[in-house]
Amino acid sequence: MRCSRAKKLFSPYIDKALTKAETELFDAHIRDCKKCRTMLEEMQAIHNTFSSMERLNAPYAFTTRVMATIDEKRTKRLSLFPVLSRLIEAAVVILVIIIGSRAGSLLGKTFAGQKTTIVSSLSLDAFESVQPNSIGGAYIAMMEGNNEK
């Protein structure tokens, strides 16, 4: 048995809630593992201390008062907090949508004039024709001649 498994069995072992087979495996591990044996002894000492203490009785209707207080606090907390948090979430979402739509319309206006400038700058009409007696003109004339064949 591994120590991690043995540690999970400390409380059931002390409470005598293990099966006979589990108890035998646990006892074998405790005999061989000093660390687990020390931890078990400490837990048994704590258990013995608490079980030897005098039992105190709670005041009359103590449980009823505690449970009523818990229910009251839970009702106040549950009724107010989720409503406010949902309202804040909704307001943030609406704000993001408004900001996004305004930013989109502003960007659309900004780039609308630039779009025609960009398209016109890429047009072939913007380029000047090559002089026929230049090297570029001779190259174009040769290439046009090859394409006609």
Given for the second form:
Amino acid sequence: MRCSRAKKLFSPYIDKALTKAETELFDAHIRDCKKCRTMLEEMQAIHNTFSSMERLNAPYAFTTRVMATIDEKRTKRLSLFPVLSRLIEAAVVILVIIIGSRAGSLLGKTFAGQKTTIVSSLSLDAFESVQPNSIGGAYIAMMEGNNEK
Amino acid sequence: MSEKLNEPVVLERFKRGDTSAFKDIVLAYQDRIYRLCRYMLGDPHNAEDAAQDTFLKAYQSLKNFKPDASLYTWLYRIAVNTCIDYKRKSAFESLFKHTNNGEDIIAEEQSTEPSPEKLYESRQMTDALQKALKKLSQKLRTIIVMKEIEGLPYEDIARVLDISIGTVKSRISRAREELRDLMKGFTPIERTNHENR
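Okay, that one was the form predicted alone. Can I see the form predicted in complex with the partner chain too?
Every component of the complex follows; first up is the chain already shown.
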């Protein structure tokens, strides 16, 4: 094995990711080549230092703080909900009014040429006269009597 | 706290609305996520903020999480992206003000117990390695921390960083070579050579 090839295998060798055959060839080269052996030992020393490095842990009460922040955000969202629902209600009412007025103006334009028909269809003549012995007739008679006084 | 977590069970609990399920996730992964942020960012306060943000983002999108990857791989990915955002932000801020260049990454977490000569040497190596780590590019530092400190397999690193396994291997190899160059004179082999000269 050449040094250039061996150098490419330093890292997978450290990670024990070489095949058995590759490992044997690599070991043979390392035994014979002092330069490569030194380089590998240096890399191995770095790898070992990583392994012996103290593991940093999350600060005290980290989970509590994360959960508190989540709760805070959730509460904020919930407290905004009534305000939002009021705003949505108001928006719906405004929308209904706008749609109503638009629809009204469109209908007005549609019936613009048929004014007479509308008027005649809405004429009071369309109503039947009130029978004097009905409740309506009695009411009208009473009102007329009041007016005469 | 044990880091062993039955992911499918805890995810099911979360989907059913059990808020304590997320607490279990944070407890299980807080150290690994914090450590990754700490090594990527250096500053302990920024690291804590980034780790917190990671979990907040995870909480917001956990309902959409598809368990085709493991939960910790998914969390790592969020953490890496969050740290990159923090880095960008601090780079932008440093344009306007002088900031600490991250020298405080080292030493403060180290044990103060009295040490024999070997322990002292190992401390020196650790210090030198931490300094060398800071000099690596963001890409190489992230990958070497995942490999050497977190012990993630190549496949998981590839999934977290969304790169091929070949790229993972070549970056790890490059990171090791750069660390070796940066630590010339600190590795025991080098020291012996220097002393013999």
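Numbering follows the first chain given and starts at 1. Rigid core here is just the name for the largest C-alpha set that superposes within 1.5 Å across the two forms. What you see is a predicted model, and the numbers here were worked out from it, not measured in a lab.
Relative to the superposed core, residue 45 shifts its CA atom by less than 2 Å between these two forms. Superposition of the core reveals a Cα shift of less than 2 Å for residue 34 between these two forms.
In the core-aligned comparison between these two forms, the Cα atom of residue 55 sits 2.7 Å away from its counterpart.
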